[in-house]
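Coming up is one lone chain in structure tokens, specifically the form predicted on its own.
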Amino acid sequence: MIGVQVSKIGITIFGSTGDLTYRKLMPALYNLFSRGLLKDNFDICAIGRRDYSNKDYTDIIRSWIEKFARLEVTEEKLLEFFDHINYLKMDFTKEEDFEVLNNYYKNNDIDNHLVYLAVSPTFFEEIAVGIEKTNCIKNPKIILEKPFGDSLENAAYLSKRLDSVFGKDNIYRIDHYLGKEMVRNILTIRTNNHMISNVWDKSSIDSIHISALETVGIDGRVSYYDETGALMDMVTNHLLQILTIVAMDDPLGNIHEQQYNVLKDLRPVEDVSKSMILGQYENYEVVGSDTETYAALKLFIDNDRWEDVPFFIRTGKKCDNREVEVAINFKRKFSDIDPDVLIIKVQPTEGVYLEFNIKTPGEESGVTRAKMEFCQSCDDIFRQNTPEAYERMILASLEGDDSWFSKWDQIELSWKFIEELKRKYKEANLPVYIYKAGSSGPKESNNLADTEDQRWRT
């Protein structure tokens, strides 16, 4: 709960006309302040070039809250909130419109602040100029959303610059995966249950599988795509960030070294090719491109805990359907029987599968798989009970918890790990490899897996 403050709580959107915002930072905030985690003294200032007035914002941003808010949306709450929203035009790539945000705050008894930089990184430093000349924000809280760059050069660049003018311990570098309900309940799987905690490691499992796969295209999102790719879009942020929750050697530990460990001790193969394949849904929007839609990797991680355990990571987009889980594939204990499997549903679905071996009723012999459900999204009250991520991330913002947030040093080792895999693929001279859509990703993928367990296979 936000305790009370002297002050207003200034919550400051740049890039509040975006699709970000409309879909997700404005039904977040909305059911923060339907829970009452949001008191009266709070204060939206939303930034955009374009001349609206506050009611032009606020019906525009209505039928969003209205289709996306978790919690039941009245015209009472709606206006109440509405009461809390103030649009501000202004265009932040001139240093001089940072004065009316500065006089703004003024008028309005504001020094409580947090900053949402829902904008492309192109413009974090134009934004971190104009705060630092204006002094208009002082001792910011600062949330950045993934990409926080455009390469490894220019990301370390960013991060250095940001933290000279905010601090570094100011900076929330947001992964919204990190705030999802199931990535979260891997922890307290792991460490609230004497059965499994016992075998989490390369005694009792065989490999571990993550899969994001989506069955739409990339839709509206050509230009930051096509520059992006599979790769920086979905691995080296939120699937390495899952590996890393998954893996993390003491789950009761301090988070963040935890997840760097894991990092650090990340291998490929040796043989790119065993490890990385890559893909692009046939049709692809940009003729000529080489762009991935898809990417399979093969990793493994050199601690004792993990030796020779295969790590398998799938992303891909025009996919056969739409999935994003963990498996946890234990050993056979016999070699004609299929292994136990435990899975962990993310989205859409979320739940905790176990699949086991039983007697094949009615038989004196003969085994038969059986399968244990936990659902939590079929249950009614448990979904609505249940925080979005975005909803998550921000009130921890708020109160100042960062233990969910990405730190730089993990972010960096992900992308250089990520681009030196690129860099080995390309001059292995190593095709991407066309699929079709609507199918589960290129053939080739099947190289990576010595296993038969068919979540794998394509």
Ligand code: BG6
Second form
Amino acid sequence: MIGVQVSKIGITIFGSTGDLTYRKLMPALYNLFSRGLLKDNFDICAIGRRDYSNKDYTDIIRSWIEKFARLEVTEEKLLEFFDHINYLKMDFTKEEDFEVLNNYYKNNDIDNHLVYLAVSPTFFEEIAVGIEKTNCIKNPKIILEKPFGDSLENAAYLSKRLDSVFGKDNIYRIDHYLGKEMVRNILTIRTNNHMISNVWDKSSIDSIHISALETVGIDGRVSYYDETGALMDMVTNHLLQILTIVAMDDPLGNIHEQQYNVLKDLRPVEDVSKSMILGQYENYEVVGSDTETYAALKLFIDNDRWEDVPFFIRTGKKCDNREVEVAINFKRKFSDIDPDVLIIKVQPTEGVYLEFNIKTPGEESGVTRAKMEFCQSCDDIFRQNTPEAYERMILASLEGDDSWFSKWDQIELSWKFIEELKRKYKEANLPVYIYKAGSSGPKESNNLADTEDQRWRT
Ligand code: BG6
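For comparison with the form predicted on its own, please write out the form predicted together with this ligand.
Every component of the complex follows; first up is the chain already shown.
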């Protein structure tokens, strides 16, 4: 635990005036501080190019913390937290500016480092070179945000480059979906229930649906998003990560190996028209662009456990509903009786739901649908005790626990797989379907289903 640290920990954030830092990182750090997990011996160095004083900067982050911190924000706690934050004006595209950072570390006696690169990957190398040349960071742990490069080739290059500067084991590639409570819970549910672990395969499961819909559009992120699209923004990382957790062969095994094996066994797509539907919401910000804001896919995993079980995944912006969930659709017992469905709700509601069949009360032979609901986030205590994804991931990196961070080999496999699909979709001249904002996405996404049971739940 952090509580036993002796030397001072310096948390350096490159990109400290960006949306991610304001919305996620500072509230997460505040939560960790409030929980007593950062103790007194830490320092946050917030790097930016703007000419801010410490006071200017903390005045800005105050409102973000007040809005997004999970734990109670009191004036006293906030001021204590701010005492640990220093804003450092520096231009990290200039090598000489790293001397400023070097001096900062020396003056503040920091010899233990966590460095968060909350910047575009186009700056990763410059930052690494600046740090390497001034030799200003010892024992670093480096957290990288996706995208890890602007192309697969460039990401592979950057990965090697960063490994050589900081050491392979010191790179933490974050996928915040792996910090979400209910994503983690999937493994616990799979492992600890006889009635679930015994049916978790092709003999009982008809299909699996993983859905991540959002009501927001792309707002202030137009240039990033138009380059990226839903496939690279959500599918290559978050959704394939969830898929590997759901599908891994041994939920008690080494997470990386298990995830890697699932990705390795993804069946290459032959007929892309039967495997993927892309969409764009009406009045998308960039006129003439065919960037997808919606993607639905049907994938198969070629191994003994999952042979011929379709995994449907979808994600979309400006949909009717904000919802991330995994639905396990069991096989029908009788053709005229609806199948059992187990739903793991990831957000905004967190919980586990089961739909199954019972005798119609009062009748002798009728069958009625029953729904059992466990809403975990409806319980105040559970909710208050559940760390946010970034909070959990930052704490893990401070503790040197990289088990839930992605390794490059996983990222490379996912990236290659999705790039191939994109290429095929384009070559086949398949359309990017326009859908109404506030709808559930293009209706064509149900064309991927072979049966009624495999259609998306509404
Ligand atoms: C980010 C994507 O990684 O995840 C965003 O870049 C998306 O486009 C976000 O909105 C969703 O995260 P969450 O935690 O709000 O589901």
